[in-house]
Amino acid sequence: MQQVMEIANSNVIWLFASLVITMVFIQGVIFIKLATNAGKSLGMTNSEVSSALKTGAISSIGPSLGIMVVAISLITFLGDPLTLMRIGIIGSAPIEALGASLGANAYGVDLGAENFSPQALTTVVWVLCLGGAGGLFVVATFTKSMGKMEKKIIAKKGDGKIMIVVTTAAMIGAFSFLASGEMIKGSIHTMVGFASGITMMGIVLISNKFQIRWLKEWSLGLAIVSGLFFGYIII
């Protein structure tokens, strides 16, 4: 295992991981710039664009805390640069942890076991990279055609209301899928889910009633913290 960690934390691995993370950072900056320009072209004010960016940044803090916990455990098995590279690209620590375990099992060893060899590490890296490539392939292949489909729907209906309904429904469905998947694991998970949901609704209602815009920006982060606090109390 010591030999594996020496390879996993070698300068060569750090070099490639740094290149990948740099590309991810550049893509993020470009995306923010494009999103800002797109928002202004749609009639959004600078204040609204800034508010949307702040909401996204704040909302990412809560999920990042959970990812950090799993990422720390992955560092023990995969080293710092590989964990940084995988989490930096995919951003889903549970999926990366599952992929690492499956890769090790496919080689015939357990992740982090005494017989976890450099060859097993190579297998794990291949599994993680190829496993993440599927989603990137779908995005790269079908994003353009989905954009054309959106334009056809808007042109057919005459306005953009149908797309507002579709995107809202998709967002509700995605969050419901993620929340329900956790809430069915047990009564504690269910209570934590309801606590977070009630907190979210309360914050939004207060924000709308008293016109407190910054409170709405923090709503998701506060709901996550509320769920964590409630879970800590009942456990």
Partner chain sequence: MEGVKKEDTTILPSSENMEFYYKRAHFWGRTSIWIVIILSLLLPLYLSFILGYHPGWKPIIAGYLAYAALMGLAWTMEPVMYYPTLGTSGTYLAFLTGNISNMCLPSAAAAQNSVGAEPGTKKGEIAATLGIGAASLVNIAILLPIIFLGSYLLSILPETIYKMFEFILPAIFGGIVGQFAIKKPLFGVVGIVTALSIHLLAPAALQNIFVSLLVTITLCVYLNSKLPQNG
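Right, the form predicted alone is done, so what does the form predicted together with the partner chain look like?
A single chain, with no partners or molecules, comes next.
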């Protein structure tokens, strides 16, 4: 175990992790720049652009804290740089945790067990990296064709109205599924979800009625805090 952690926290792995994170960072900056310019040509005002940015930033605080908890629980098994590179960024916490234990099991050990050898760690890294690369490959290869397909559908239907219905329904479908998947875990989960949802409805109503933009920007953050606070009271 000792030897494994020395490898897992070695400089070369830190180097790989830093390169990956730098790439994610640069990509974020480039796309924000591109989208800001494109937004202006669509007639978005400066304040709308900064509002979208601010909202994204604020809304990610809660999720990032959630990610951090899973990340930290895996540091003991995978070391700092691998955890940072696979769970914090690129992957998603629960799925990478699953992949890590599958990789360890394939080598015949458990994550964090006494006999978790450098070879077991290497197996885990292979499984996680190949897995992540698979999804990225699909995105790099097919995103362009999906754009072309979308254009064709819109051209056929005359306007984008049907796309709006489909995508709105898709969003609601996805989040309803994720939310109810959490809620069936227990009554506190259910009540936290409802408290957050109802808070959000209230915030949307109020901020629309009085045109309070900052309230909209903080809406998801406030809804999460309110849901958690409610859970804290009843727990």
